[in-house]
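The form predicted alone is given below as one chain in structure tokens.
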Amino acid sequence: MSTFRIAIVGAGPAGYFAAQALQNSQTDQLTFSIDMIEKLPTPWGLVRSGVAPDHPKIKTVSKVFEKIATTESFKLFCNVELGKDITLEELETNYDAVVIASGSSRGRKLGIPGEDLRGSFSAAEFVPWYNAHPDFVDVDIDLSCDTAVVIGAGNVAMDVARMLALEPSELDPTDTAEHALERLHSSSIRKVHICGRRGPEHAAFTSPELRELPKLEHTDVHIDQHQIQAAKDRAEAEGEVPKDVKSNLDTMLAISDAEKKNHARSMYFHFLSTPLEIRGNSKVEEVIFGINEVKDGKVVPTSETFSIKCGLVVSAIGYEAEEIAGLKYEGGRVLNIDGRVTGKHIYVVGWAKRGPSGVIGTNKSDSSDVVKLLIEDLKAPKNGADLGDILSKRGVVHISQANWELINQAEVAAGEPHGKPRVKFTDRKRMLGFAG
């Protein structure tokens, strides 16, 4: 029987998928065992990190990773980083294989004209910092404006919008980070602008995204009804018409026709809108628009503009991966053919892979590819060091599955009296003191 030893860098949902699919494939003849790394004290990446609060049963999939986790011959390395507490040619020299599975953490940039003024912000600092991601707890979000303007169409910057349009009282018995619900609950923002460079029938939001705004219990959803009616002309037009696009365009239109109860929350959708620069002295205070229109299928530029005074920006036009030292970087994601890197025994899967498109199930599908081409390309096993020494010898304090229980327990313990699933804990010592 031959045991191979694989590295998993990265404990998000693409991590856990790739062990989960290594598991699968054990037979009487091949063995894993699995060391999986990550650079925070807690594991589920953007399970626990990105998805909104307000979608506790999206969360729910962390009871698979937590089954996958107990099982024998895997181990959890968590407060670990990558390139300073142990190093990608370490890795590669003790274990049989290396899955990266970091993701995609970093923002990318608009690239216009005041996008570095005060109150501009990435969702990728947003939404950890209402997530309580420690190294986001001390980013400083003013809500005393009355106007935000969310820039991207795709579930995060619904998930943005939502988050700033809702009434924060409805975040009370979520896991929202303790320091936003605070923030949220003295927020002055009424009005919310969602803005997409593309047409309505371009969006990349889900139907259940869509479907969930009329459940909103203090805002008002506008959403420009010819607008919709013109995508939905021009998509027929051009033939069948996908079944996401058409229920995408159906909820929308089903929304701008809703009665508005005069709420004092509103959220505004504007598609065919590209933000040209964000006017202010030292701080944000406008955004210029220039308006596109759709010819032969293809969305172009007019001459025309407007603009929207608010005083918060948080743009949510797609992600890139954190570089690691080591590897090759296109596109904002791993250089990589089907997974593999070329030339190495290193894999990549999730959105290091193939950029930051599909939901939490298009990794499990994802990882299973790629690690079958692992599998492929294995040879006789090595003979390497065991990380817990490694790191024990750099006295580098790892959390295990057993410390990573402790706290998820205090967490859950903490939230049992406020009617919430858990308080999240963001300082990394207070974490190291549950864990034991």
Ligand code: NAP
Contents of the next structure:
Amino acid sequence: MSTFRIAIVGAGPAGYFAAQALQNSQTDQLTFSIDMIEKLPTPWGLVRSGVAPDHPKIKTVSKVFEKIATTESFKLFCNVELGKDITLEELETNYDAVVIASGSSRGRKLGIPGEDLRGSFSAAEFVPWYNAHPDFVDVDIDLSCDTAVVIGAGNVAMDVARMLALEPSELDPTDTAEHALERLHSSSIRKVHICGRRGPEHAAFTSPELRELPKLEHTDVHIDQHQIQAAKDRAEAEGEVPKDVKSNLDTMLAISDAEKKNHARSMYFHFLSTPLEIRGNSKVEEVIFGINEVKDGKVVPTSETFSIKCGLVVSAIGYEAEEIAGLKYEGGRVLNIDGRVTGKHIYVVGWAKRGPSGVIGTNKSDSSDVVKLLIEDLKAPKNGADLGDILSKRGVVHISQANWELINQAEVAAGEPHGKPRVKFTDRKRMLGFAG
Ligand code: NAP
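Show the form predicted together with this ligand, please, because up to now only the form predicted alone has appeared in this conversation.
Entire complex below, previous chain first.
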């Protein structure tokens, strides 16, 4: 029987699904010993620091992760940073294969004037801020203005817009970061504009997310019915409208038609609007948009512009992978062929492999496909050094699965009296205390 040692870097969905695929591939002749390395003191990746707090159902996938983690021959090493506490070269030396599952955490830049003004943020800062990521606790999100602009027409933009536009008491029974909840409760924001550069037929939102909007109890949602109808006409003129596009357009039409309740809070959708400049003296004061039109099926700029006065801008236009020394990158992701990093026993899964696309479940088949290739490539097992020994010789304190379970229990217990699923800890020192 051969036991191969596999290191997985990143404890998010793609990493856990890679571990699960390895576990499911075991036979009497072939077994795996898996070490999962994570730079944060806590696992679960985007399920903890990306998924919106008002989407608790999506987070129940963490039960699957815990089942994988409590299977024999799986070890969790949180608070261990690749490149600082251990190098990629060392992992390559000591393991039979290394799976990079480190995601994409850097927000894409708009590349327009004023993007770096105070009050302009990337969703890559805003989302981890409201989700209690320890590195984003101190991001100074000023919500003292009346109007916010969210740039992008994807599900992250939708999450950000909803978090800003809903009545904060709707977040009280969620695991929103304490510091964010406090700010949101005193927020002056009443108007949130969400802006996409192409037409509604090309929006990247998915219908379930759109269908949630009419359920917001304290927010009116405004969509220009003519703009959606025109998009529908364009799409129909091109032939059979894809099911997801039809569903999106029908949902948007229904929202545009719904009676507005005169709520103090409102959300406005703008399509065919390209951000050209963010203006302001020392901080954000307005965003200038170029108005586009669709000509012969192509989105082209017109000479017209419009402006939205605002005090906060969040751009949610996609992500790029944070670079790891020793790997090559192209287009914001690790250079790979079907997940194989050529010439090495290194593989890549999830957003680090394919870019920021798909839902959590997409990673299951994606990681499984890559693991098949990894297994095909295996030769004879190596006799590598134990990661726990290497780290303790270096004085690196890691959070094991047992330590994480204590943190998990303590967070859940802290939430219970307040009717919340948990109160997330943000202080690294406090969390490291659970490692003794
Ligand atoms: P996304 O779905 O790719 O959307 C990015 C948006 O940004 C697109 O509308 C894109 O427009 C726009 N954009 C890109 N560059 C731009 C620029 N320079 N100026 C203006 N707009 C620009 O990405 P995402 O929203 O970050 O989501 C990432 C993935 O996570 C997606 O697969 C998403 O479905 C998933 N996700 C799912 C959920 C959920 O299931 N509830 C929640 C959050 C995220 P163009 O199309 O014109 O390029």
